[in-house]
Amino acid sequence: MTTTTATAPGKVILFGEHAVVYGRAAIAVPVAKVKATVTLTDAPAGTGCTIAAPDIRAHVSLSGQPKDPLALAVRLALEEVGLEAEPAWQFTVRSDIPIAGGMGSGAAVSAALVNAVFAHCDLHDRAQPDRETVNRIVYAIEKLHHTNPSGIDNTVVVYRQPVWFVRGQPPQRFEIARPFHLVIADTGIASSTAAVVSDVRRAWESARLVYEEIFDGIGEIASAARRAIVSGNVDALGSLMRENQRLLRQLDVSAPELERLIAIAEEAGAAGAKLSGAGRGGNLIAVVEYKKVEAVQEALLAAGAAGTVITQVGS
């Protein structure tokens, strides 16, 4: 029996989300801290192809559950690498990357559940296909998830690296000239981004020129914010941030637990703090000089956050 293991990172958006959505660009980048971990296993013959997820009490028959989400990832990842008859494998997927959480714990189980099924060919001597090829599957399965999803999630979970991103457009890796830290923290209140895209669509339907707008400034700081990153000038990074979540506060798409965290973040020491992802719920992140990451933190947990992961953004 022969094991193979895949894992690939969570992410968080920094700047641009919902104005992606609309052609504008966004940057985010991967957390390594947390991700998904996809084992898998050959099982004896005649068995089947099972997927197993303990942490959400799911078990997946590939040929009884076609239309599920993980088992569409491993078949589309088969389809990939010609095997027409369903393969005798047992998957197990662990992932410690907060649900609903706007860390792309979604997109990230696919990737891992893809490249496992990669991987576990190219041990049996069939050809290992590029990032392009499992980026394109992913995004597949995140449009059972999200909907309208702008590509965003898949596309810096596949490629490990931050990326600059416009819907239509290959992603744009980028230097990170100085390293910064980023304190992230869970609200603990799930959100839907699937939902949260969805309201934002039928306001900006009924009033585009005012989200228009809305969105140019979105936009306007994410390019900002590449300026700031590649010229090593991080310390700008925080007041863009406040401002960028003004205009998100401008779409409806925070929530008082978000404005009270970012707050107690940003009296803690935080330059700047925001939410990252569909909002109302989920996560915010805040960029802090090193040598108040530990107070920063401190207070968010103090103050009722989930949880907190800290990560460096550069190396």
Ligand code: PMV
The other form holds:
Amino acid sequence: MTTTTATAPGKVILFGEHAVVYGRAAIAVPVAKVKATVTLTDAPAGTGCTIAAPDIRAHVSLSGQPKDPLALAVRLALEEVGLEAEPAWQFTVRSDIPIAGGMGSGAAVSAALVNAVFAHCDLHDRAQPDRETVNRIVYAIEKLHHTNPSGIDNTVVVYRQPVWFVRGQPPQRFEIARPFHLVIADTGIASSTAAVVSDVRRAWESARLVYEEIFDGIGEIASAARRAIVSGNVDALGSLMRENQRLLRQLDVSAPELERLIAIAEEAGAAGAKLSGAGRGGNLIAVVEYKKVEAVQEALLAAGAAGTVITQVGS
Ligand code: PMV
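The form predicted in complex with the named molecule, contrasted with the form predicted on its own above:
What follows is the whole complex; the chain from before opens it.
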């Protein structure tokens, strides 16, 4: 009996959420400190393929619930490796990425499942499917969760690298000339990406010119942020985050708890902070000088943040 373990990281969007759905550029980075982990063990012959995700109390059988997102990830991966008969396999999914928190937990679970299938299959001399194949499968699952995903979540989680992302184009890597630090804080409020994205869609339909202008503004901030990161001008990132958050407020995707914690982070010394992901709840990110990271983290926890993660972008 063999066991295979595969992982995929969480992610945060630094700049450009929502506008990215409408073709503007966005920047996202993986967060390796949180991850989805899948273990895949051979089970006794004839027991079929089951997927247990104890964190969300899910127990799925491949043949019993073929349309479940966990089962679909496994089925699409099996099709890719050309395995037609259902294998006797037992998957266990664990994740410490906050669920419905804007940190890519769904995409990371799908990516870890697909990676586990590929790693577990004896592909002999056939090459392992490449990242683009994994990305295509994870994007197909994302479409089950949200009707109109831009593709940014699956891309950053699968490639595990900072990405400059424009919908419909291959993701671009970019240099991080000087590393910088983020404090990520969870409001503890679960937020449905699908619901927030469809609210923005409705608002855009009723006032296209206004919304297109906001999206243009967000796209310009993402471009300025890329220039700043590539040239090592990390001091510029704080004001760009504040400006991005101002426009996200105009899209009506912020929330009182996000605003409160963003203010706390900035008062405690963050250069700037903003929501990350769909908004209305979930996580916020603050760009913070290294020597102030601990003070900002403590202030956020004292103010009631449900959890924090400190991450360095670039090495
Ligand atoms: O909340 P998350 O992590 O799923 O991020 C959503 C990002 C959006 O731009 C709001 C939607 C999308 O598909 O890009």
